[in-house]
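Next up: just one chain, as C-alpha cells, the form predicted on its own.
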Amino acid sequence: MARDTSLFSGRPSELIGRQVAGYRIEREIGRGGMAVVYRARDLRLERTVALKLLAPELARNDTFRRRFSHESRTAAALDHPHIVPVFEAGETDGVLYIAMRYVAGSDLRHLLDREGPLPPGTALRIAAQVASALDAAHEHGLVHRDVKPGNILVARGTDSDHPEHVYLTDFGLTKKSLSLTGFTTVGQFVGTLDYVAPEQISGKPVDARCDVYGFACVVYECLAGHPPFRRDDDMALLWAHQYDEPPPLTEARPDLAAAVDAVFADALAKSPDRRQDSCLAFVAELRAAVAGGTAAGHAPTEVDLRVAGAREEPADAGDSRGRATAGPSSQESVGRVTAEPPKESGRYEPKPPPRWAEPVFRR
C-alpha cells in the first residue's frame, strides 16, 4: 500500500487486482470525500464483499481510530434484516477498512434519479424497512446522522407483494467520529445538506430525532421527486433547514390527502421535541394519512412489518406529543404498511411489481 494516496487521486484502476487485508479488489463501486468502496473477493471465505477503504489521513488521528474501532464493533453487532452486515473492520498498512455484505442491485439515489416520484405504496414499503433499521440502531446507541438515498440500497424482493428488499448502510463510520478529527470545520461539513437536521448545523447535541428529520427528508423526496428544501447555494440551504418551513408535500403531490402535510410538518420541525419519537412512528402516521385519503374499496395489500422486527405501537388515540392520531384503528394498523392505494383511485396498480424493478436488477 505504498501508494495509498491513490485511493483518492482519481486513479482507482491502480488498486484493481491488488490484495488488501485478505481481499482482492475487483472494481470501484462508490466514492466519497472520506472513503472509496470497492467490490472485492474475500480470499479466505471465497465470497464477494463490499470493501470500504477510508482516507489515509483518518488513520493518522488516534482519537478517530479509537472511535472507529468501537463503532465498527457496535455496527458489526447489529443483526437486522435491513442493515447491511459488517463482516470485519481493521487497519492494514496505514489504511482503515470495513468489509461488508455486497448487495447486488441499485441504491435509492439512482432509483429516484431515474424514476422521479414513487407511488405511495412503493415509498411506504421502502420507508418502513429503513425505519425499522434506524430504530434498531437507535436501540443500540447508534445515531446514523447521514440518512440519504445513497445510503439506502434496494435489492430484489421475494415476490410481487414484496418487490424490493431494502438495506441501510454506512453505520461503520458515524459522523460523530469524523467531527472529532476536525473534518467538520468550515468548508468540510460532513453529511449531505439536503437531509441535515437543524441541530446538526448549529452544533447542538443530537439523538435519534436527528435521524427522524433526515429520514423524513428522504421520504419527502421519494414522494415529491425532490427534497423539501431547494436553494441555489449551500448557505441558503443551511439557512432553510434552520429557519424556513418546508413546503407542503401536497403542492407537489395533489393526489395525496392533506393529512400528510401535518405528518411531515412534525417530522421536519426545527425543534426535535416536536418530531415523532421514532422513525417507525413517523411511518405509521404517514401510512394512516395516506390511507385516509384513498377512496373506499377493497382492502389494500398490506405487509406485516413484524417479520422485519417492527415494534407494535400502543393502542391509544394519541401520541407522546399530545396530538390525535388519524387513520384506521390501532388493531388494523399495528405493524403493517399499506402497499398501494385501492385500484379505484386509477393512479397506481398494486400488481405487477413496479416498472422500475427489472431495470434495477437486470445489471
Ligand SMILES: Nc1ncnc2c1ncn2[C@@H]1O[C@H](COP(=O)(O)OP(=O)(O)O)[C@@H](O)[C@H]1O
The other form holds:
Amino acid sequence: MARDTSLFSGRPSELIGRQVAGYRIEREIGRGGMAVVYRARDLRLERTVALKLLAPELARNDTFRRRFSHESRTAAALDHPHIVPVFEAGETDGVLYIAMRYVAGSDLRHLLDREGPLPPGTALRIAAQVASALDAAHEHGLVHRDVKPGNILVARGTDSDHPEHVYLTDFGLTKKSLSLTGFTTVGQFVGTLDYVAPEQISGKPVDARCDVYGFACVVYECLAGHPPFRRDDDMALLWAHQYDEPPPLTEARPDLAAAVDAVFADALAKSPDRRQDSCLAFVAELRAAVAGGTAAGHAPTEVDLRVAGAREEPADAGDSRGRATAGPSSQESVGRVTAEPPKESGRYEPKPPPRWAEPVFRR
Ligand SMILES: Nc1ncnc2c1ncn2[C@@H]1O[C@H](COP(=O)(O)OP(=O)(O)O)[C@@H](O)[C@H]1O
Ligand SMILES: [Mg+2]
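Let's see the other form, the form predicted in complex with the ligand, since the form predicted on its own is already up.
What follows is the entire complex, opening with the chain shown before.
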C-alpha cells in the first residue's frame, strides 16, 4: 500500500498540512529509529499535540501490536506530573499512532549534547523527577524498558526551585526483549544500546529493576558526560553491559565524593537483586553521597514570573492538565540553579538561568 509508506517514510514536507486520523500535521519535531514525531493540531479538540507515527513494520508484527495496545492503554491510565499524558493511541492506514501532550522544550539527549556534564544539583533534580515517574509506573506493573535521554523531555519549570519540569515518555514502545526487537530485518540495530540492562540483552524476564539499570546509566551520563560503557561496536557494548565493571563515576568527575561510586556500582550491578529497590531509592542514595552527609541549605523559592504568566508558546492551550503541578520531586530537590547556590565544587558551578528554560530549540 503506497499510502502506508508515504505516511511514515515520505519526506517530512509531504506530510505537513495533511490530516492523519483527525490531526493536522504542522511540523516534524524529531525522529527515532522506530517512529517520527510531529507537532500537530487535534482538529476535534482544537489543541496542539505531539503525534507519533510508528514505523509500518511494527504494525505488521502481531506481538508488538498486542503490546502496543495493552501498554498504551496502561500508559494512558497513568496520571502523573512527570509522565507525558497520552491522549489517544490507534491505527490509521496501517500505521500505529499515538497522540500525546506536546511538550515545549528539549529532550535530555539534546540538552546533554549541548551542555555536557551537568552540575550535580541539576542532575539530581532531573533524576528525581524521572525516578518518581518510573516508580509510579512500576507500581502499576509497567516496566518502561527504554529509559534513555531521548525519552526524557525537559520543559521549563515553575520557579527557581524547579527550573525544569521533566517528563518521561514512550512507555510500552519497546518489544519484550532485545533479542526480538530493535533489530531490523537485516540485523542492524536501530536505537541506542547505551542504557540496556544485562537481563534485557540475555532475554531473561525483565522487571522494574531493568529500569533502575537504564535509569542509572542515564544519570551516570548526566554527571560524567558519557554513558558508563563506551565501546567501538554494538557487540562489544552488549558484552560490556553483561560482563564488564562500569568505570567509577569519579574518574570522570573527581569533584564528586567517592561514595557516589558505590551507589552506581549497586544500580549498575549485573544482578538485578543487587540494585536498589526503586529509582527514588537510588536517587536518595546518590543525593546523600553527593552531599557527603552535609545537607545543602534550601534557598528561598523565587517565583518565575514568566512561568506564572502566559506561556510564549500556545502549545498546549486548552490542555487542562497544567504543567505547573509540582511532582513528588518537589520535596526531593537538591541544588538550586538560582539564588544561593549549594556547594557545587570545581568547574561545575551552577549557571543561572538554565538555558533550556528558553523557548523551543528543537532540531
Ligand atoms: N510529547 C512530545 N512533545 C514534544 N516532543 C516530543 C514528544 N515526544 C517525543 N518528542 C521528540 O521527538 C523526538 C523523537 O522521538 P522518538 O521517535 O521517540 O525517538 P527517540 O526517543 O529515539 O529520540 C524525541 O527525541 C523528542 O525530542
Ligand atoms: Mg522516544
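Positions refer to the first chain, counted from 1. These numbers come from a predicted model, not from an experiment. C-alpha atoms forming the largest set that superposes within 1.5 Å between two forms make up the rigid core.
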**Prompt:** Is Asn61 among the residues whose Cα moves by 2 Å or more between the two forms after superposition of the rigid core?
**Reply:** yes
